[in-house]
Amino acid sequence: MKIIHSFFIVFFVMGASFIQARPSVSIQNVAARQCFSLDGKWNYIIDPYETGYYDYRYKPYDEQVNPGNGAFYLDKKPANKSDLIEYSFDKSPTLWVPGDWNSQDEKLLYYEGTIWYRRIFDYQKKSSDDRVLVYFGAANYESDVYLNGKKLGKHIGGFTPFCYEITDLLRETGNSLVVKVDNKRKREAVPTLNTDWWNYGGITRDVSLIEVPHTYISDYLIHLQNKSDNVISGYIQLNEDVASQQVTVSIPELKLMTTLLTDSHGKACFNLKATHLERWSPEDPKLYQVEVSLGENKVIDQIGFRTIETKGTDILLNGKSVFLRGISIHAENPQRGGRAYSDADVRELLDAAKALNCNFVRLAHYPHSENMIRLADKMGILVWEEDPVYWTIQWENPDTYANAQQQLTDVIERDKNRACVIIWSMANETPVSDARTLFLKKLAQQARSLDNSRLISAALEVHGNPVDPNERIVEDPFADVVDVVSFNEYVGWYDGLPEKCDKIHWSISYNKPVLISEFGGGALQGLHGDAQTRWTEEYQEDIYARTVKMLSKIPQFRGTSPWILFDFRSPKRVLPGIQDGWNRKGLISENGVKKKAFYVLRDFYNQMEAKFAQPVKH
């Protein structure tokens, strides 16, 4: 019997019922498979009233009961000169996929609603027994997918992958793939209505056809066993519940190989003892070629082996204390002001972080692309990944929780083999309440059930002491759950002037490492004045200089990821002549020019690198 591993599907329906869809399927390491790219120009139709989805009674078209000529997913052509069809993909303009629609067409800059995408393609299978899947890296926010007029499925969540089998619907020529993408913000969604970044809509990451054998390796986990020096463990999972299938795991450089038989669920677990194992680290991001095989079907990956844990107030990477010299990053190409998706996009962002002497990045406030994570693996940059639970989520709504849990599950399943990822973050700046704390505790429990080899955190808030105006207190019931106590603070920007940093003292009672997940202030690059004048580079520079001195007095201080690397687009930032739709807290402008605060932070990181220096391997 076939089993569907459903970590790319949301198990609930928001709104009206829709056409029965097939379940999503899982597949690990798409780039290593036999792929056929569907990237390129797709025809599109702007549909703010969802005319192509609902009939005149405002009910979804149903391919069995009420198909109707108006259903855009049918991609119909007039049968004769009298036939009434009020849309045409063939005559419609095109958008580039992957890419957001906002940065590709000026009239779509602020658009929030539905756009229909259509791509025509031909495909001939290499083997008649093979399966074919269609894979989407991400589309923001809700996506309804159709092939040749038939519903494949609905995906909810703007930053995680989804995949459907299309073997039975595929034609050798003239396939019509239609995707309804809706980026409207919703109160019950994750993230919710109110965010401080641009709501980029569209198919924002790669789309591929993947051809695989009838029975194939759908998933695997290969990592250094927790608190072990030399035991590599994990599992291989097939797409079907088939027992006694012979699978092989091989790491040629370590001269390791084992052959296993799958159990009745198509799964095989293993432990391998390695000798002379080189640990992955920022100083030496060693990746080994790992091969997993089922018969002639082989999947090759590049995997690093390291341990991460906490002991008292220390973060231990491979058993040694590390200071996280970080920066927060949005998935945005600052030069064009659009969603970052390409190898060049992520290279620009991580190269800038390296120029700052970072060994760590916080990927805010949602899962970034897989190529971002893989490049961080190669470059030796530690990573914080975050579930988009942001500000005021509907804590008591079970569908909202299911959505958040599914997005967290998706990103953990996608990136669990990447050594660079050391922290799963549950949320950002969520006001304390009983419902909120229960929500986050359940998420943390889910994360640990999926992956107990990484640290749990969240960007918490701080509060003042009404008796002592210079005391800042970190006291949050969720801090008892996390491995690393992280919080955002803006002394000198939202809380007084920069000189206030000199007076502040911190009350943090947790015997855990402390990571300052955000601090900073805004500056318009090129605007100069004294350190008391808002929006000047000097004001921002003064905040950074005073803040790093203030934070260094915290005994548990083990890292920081200031807000933020580059200026980024935000509809909330409307001050004419200064913001103009950009959040100006970046250390680098949208034109790539470094502000004065960049050099303050870099100098501080140079000092911390020397203080926490690891022995150089010879």
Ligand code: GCU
Given for the second form:
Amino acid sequence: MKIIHSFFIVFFVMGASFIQARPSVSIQNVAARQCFSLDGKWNYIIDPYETGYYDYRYKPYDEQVNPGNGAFYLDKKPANKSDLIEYSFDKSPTLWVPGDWNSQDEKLLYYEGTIWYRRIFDYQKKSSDDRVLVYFGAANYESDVYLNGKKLGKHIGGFTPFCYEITDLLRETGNSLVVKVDNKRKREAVPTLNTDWWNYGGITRDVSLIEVPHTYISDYLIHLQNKSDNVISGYIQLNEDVASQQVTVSIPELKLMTTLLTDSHGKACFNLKATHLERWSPEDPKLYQVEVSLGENKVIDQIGFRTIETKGTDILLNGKSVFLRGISIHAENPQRGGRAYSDADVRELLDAAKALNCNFVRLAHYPHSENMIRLADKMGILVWEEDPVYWTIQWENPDTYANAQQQLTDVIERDKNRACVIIWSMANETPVSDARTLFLKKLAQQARSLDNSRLISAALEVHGNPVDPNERIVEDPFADVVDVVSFNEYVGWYDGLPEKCDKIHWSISYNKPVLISEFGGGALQGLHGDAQTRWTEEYQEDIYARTVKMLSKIPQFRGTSPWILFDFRSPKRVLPGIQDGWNRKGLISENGVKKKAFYVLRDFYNQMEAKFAQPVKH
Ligand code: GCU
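Starting from the form predicted alone shown above, please give the structure in the form predicted in complex with the named molecule.
Once more the chain from above appears, this time first in line as the rest of the complex follows.
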């Protein structure tokens, strides 16, 4: 039995890799499409032993030709009283979608493995010629999607959308959508095994059916060219390589409209000269209604127009030097202790950043949900988005690079029309080596080829000087590639005590803007004592007060995003009575109570706002 068993497992692994799944389709601005939500309660089966994939006892594994009755994706019911089916979605419990499983059930808090989700739905197409897609905002980490027993595809990456056409498989009633989600951490993954955040698994963002015409507008880019005088340019892309289709771009408030014909790739490019254009900015986050049409099919978006560039050590927003008054944020609802996804979740996070008088947020360490970016657009908060290339990635594994590149590509494609996004970050705290720097350079090349209108950065490496214990040197081969030199520093927490900030001097030889992407220290909210006592609010407060003074001596200092807005869950933080599974570097506790350091940073930002004040145009 043992030999046979292992044979089937080998056969299964080989078989699965050759099954042709369908490609993921891209679709820009899902919220503006004809959507049917599949959010709600989905039945689920916990499957730590991967039992649900195949039926090794009766038949050789072959997913599409003769799957065993045991394969969960078939969603089988017993045909008669003698039938052997050892699972039942109908009789299984339910999980809310969207939502990580860890925060929905105590039993699942630390669970890392596979869970199979199943949703039954009916769907009548509005028009027989239309196509129907199924869209996932994100699922962490590896997803296999099936409809009515047929494989749609596999998606790798826990924070970016994926979408499949299902027109050919769709029934009017009783559709069975099964999703296998596996959040096991892997050495070759992106991120890799070790991170300082909770490994929330599950279908963590919205799921929708989208009905579109047979030929539809799948993508578009509409933005203000940098170094241009109010020229709005971009392209419209159809889902098919079909030429001579008439498409229209209009911005009614600017009295701009143009009609174009697609080329043989189904693409049409345009330039529009705008007069009286109100630029988007934190002080005035002006969004224009933009309408792109193909015949009767119109897609409406809200788009802001601004320029972002660097000039020497300045970051220029609409040609004027800006200081990034930031804060780092994890995508977590602190009170629920679960992945953030809802409008209420993102509103809570960004309102708290606004209370700090931020004009900038660093969305660590992975792409956050689209509604977070769209809300930042509306609120006038500049955004740093990050590829989850975190710590000790497997730099020499080509599959790992392909994975990192795909996740970066997906987030750029999704958010390229959002004025608030100004920085694409390639990585966080990655130990310098030739392989690592080559990996990051290729990523930066990919980012610039997709979008040369935004700034490239990463949290770079810093080192000390054995001769001068008070010198900190920012020296990283990747600094030659980035537009903004960013780094994390923890003088006063991991590196000495707070008063050490007063002695430190920084050597940064790049003629580029400098952004300190992390600093800070831990404090248990409500624990008070003197500033020498670790974990008190006074200790954290002292780090902030001394750090802002220390950093202000750096001539290229143009912004910071201290670590971090809220306390957040991490399995690495195990100090009883203080951490208990939470990283305590938040300026606000998970119960929403501000710590003393919050006010130090807010006062500093009030000063910097006055120093860099831009007159608001009326
Ligand atoms: C690092 C890392 C963070 C981590 C933080 C900490 O700088 O970028 O993800 O949470 O330090 O140690 O708290």
